[in-house]
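In structure tokens, the next block holds one chain alone, the form predicted alone.
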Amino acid sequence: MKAPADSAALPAHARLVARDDVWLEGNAVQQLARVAALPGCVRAVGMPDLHAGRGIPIGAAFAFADRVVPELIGGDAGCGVRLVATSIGRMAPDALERRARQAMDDDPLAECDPRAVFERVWERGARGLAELDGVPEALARLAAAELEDSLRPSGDASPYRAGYEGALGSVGGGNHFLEVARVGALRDPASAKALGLSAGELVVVAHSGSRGLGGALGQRWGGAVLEGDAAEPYLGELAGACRFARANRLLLAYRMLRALGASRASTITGGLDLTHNDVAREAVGGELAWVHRKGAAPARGSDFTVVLGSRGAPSWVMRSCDAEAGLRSVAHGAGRKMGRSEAREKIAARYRRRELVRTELGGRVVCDDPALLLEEHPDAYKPIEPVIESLVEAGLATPVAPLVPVLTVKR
């Protein structure tokens, strides 16, 4: 795979994973180079979905030998994706849209004590929902079936007791979404079977994070650079935010599973939950380092991972190759090719509103925000196929199955 021309500006310990046919914004590559040049950075990898953020590139992973840099995670702490595979084969589009809207309007935590909700999910993540009084039985069963996470104990919650539990079960803005998708033609049938995926059946995909809680975490730690024991309080609070985000994605998935009539254990065939924005202690070059993922999906061992498309392009389930050269990470999505203001201007001129709520793949879009309909249009994103092929050619992951959007919710 030939390196993009802009990679010449990167230091020796940084690389771009992108084929020549993947468009990369020059400003994003400059941001990657700037972070790679920070003291203590020993490895930096820009994924094929790399795009510019607010001073920090999105779609990248960075390894620091002796320090944690909270600014690299920012307010996106805990953002990630949950995939739930089902045995449901089809549902009439009108009925699915109607039931999805109803499910999003219902509050499964309405009978729960808000303070108890926050405490349980901060400490226990999605599993904590099973320990609450007033939780619907089907949701409690889903939560109880969650595996124990491998995060460190959650830190001090006192700076975050400000009603954030009210956002649980909501998608949020930006590129976050809740979706029903259909499994396409299998590229790796054995791996698909291991994850519970069958061609033609429906899955739920929830892409969201810790909502306002992550923003508060980012503001609290600002431009700090943390070494040794000084990093422990931040890492504990980050763990709490990641658990909060996982609980949020479980609630979102539960809502869509209800719409599908698939919230029973007998209709759920598998799934996973991945975090795209966190800090983990991992081996890099034979030494332990702090790996910061900023909009990058983990790809450790032979684990499953997911690269998100757009509402008009499939997401892909992939199998990890445990590639240290890629910091055991892959792209978390297709990556933007238009800024939000540019998308609003250009896409409004190209499409009528009724065209915005249907996709070329035959999918539907539920979104009551006119700006988001434009900003998140498929035209604002890179094509997903070159992104996937870039990851394959770089030896970071192998394709398992595409997930073709059927109904995408943005609200």
Second form
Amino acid sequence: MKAPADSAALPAHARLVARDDVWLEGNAVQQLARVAALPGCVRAVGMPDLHAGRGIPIGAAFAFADRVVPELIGGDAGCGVRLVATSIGRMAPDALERRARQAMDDDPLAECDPRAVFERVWERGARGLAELDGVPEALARLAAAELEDSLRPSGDASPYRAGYEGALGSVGGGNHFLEVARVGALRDPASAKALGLSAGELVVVAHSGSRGLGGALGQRWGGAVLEGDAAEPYLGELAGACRFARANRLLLAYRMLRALGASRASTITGGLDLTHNDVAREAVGGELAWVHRKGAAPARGSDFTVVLGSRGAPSWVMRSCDAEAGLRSVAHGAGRKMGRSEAREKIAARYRRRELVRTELGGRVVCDDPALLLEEHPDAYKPIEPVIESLVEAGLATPVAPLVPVLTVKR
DNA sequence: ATGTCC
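Can you now output the form predicted in complex with the DNA? The one shown was the form predicted alone.
Up next: the whole complex, starting with the chain shown before.
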């Protein structure tokens, strides 16, 4: 059994955003304290989904005055979530499941030259897909409508030209997924409207990252600590990996939109894309600092952000409060309650196999990996409500609308 | 989280 958190162990410039009713693992808080104590760290914020990683906790943001620490981003650079809002009201569950399976088998880039795919995506991100020869027209239109990726130019691509384009449009393992969800009762109708969300309509949610490419980036920069101009090559390569990850999510969303019959522009009413693992230069305490987000969603300006639930609990679209006290970030999800091996044992004992592919809220699950089906069961996750309330009470974001999972695809 | 290897 995991030990509970002791927040007294934290230094003054570190903070936990979690109500008393949110379970936090002691080891995760120790890791937060350890990173906060690194030279140059001026602020550290642990979110209510904080959990222990390999030395670096996940579900946190760290501000460093004068240096970039690649280890804090880790091997899943650019991981994040894309939301696409549609005007589709309903679809028969059997048909949706069948068409989703089909969409996962079809390769939308089959007609494209793999080298051209890599180059366009590295330099131009999701928008680069629109410029490819052989890309389906509906995907090209979707990609062309993308906002320009971050202004930072991509760095040297040469260490990453190794066949990673084959991973584009793939979900991956762990907590990554591709989902159809239904918009629930609106909490902030004006904000929902601005984002193109209407109660009862379907949305697509893609949570995935840069796959093996991010792993290569993490390996290459290992334990480096980068000050001044020395950070530029890493930041350029990180920008390329983030563009790759965004394009991956666009392709995933396209696949599911096609399954929904919603890939026409007129049925797409809005959307957003958020990166959970990234570094940005932002104002902290009146000075510019390098804000490292590690499993944390940006919540800047009055933009929208998303906190992922589990496949058995709603995700929440929220409106950012631009709160510097939370390093302009929010939790990226509900956070795990059980470790993976613990989940495999307990959940296998609790349910029959056929029960595992249905959820309490009436959703379906498509997952061909029996271990992953257990590891990612909703019972392995914390309840989402105290997580959302923690963010609201801390003044980081306000609720806009819940997204209730209808069909979740893994791997 | 990952690809790869046991």
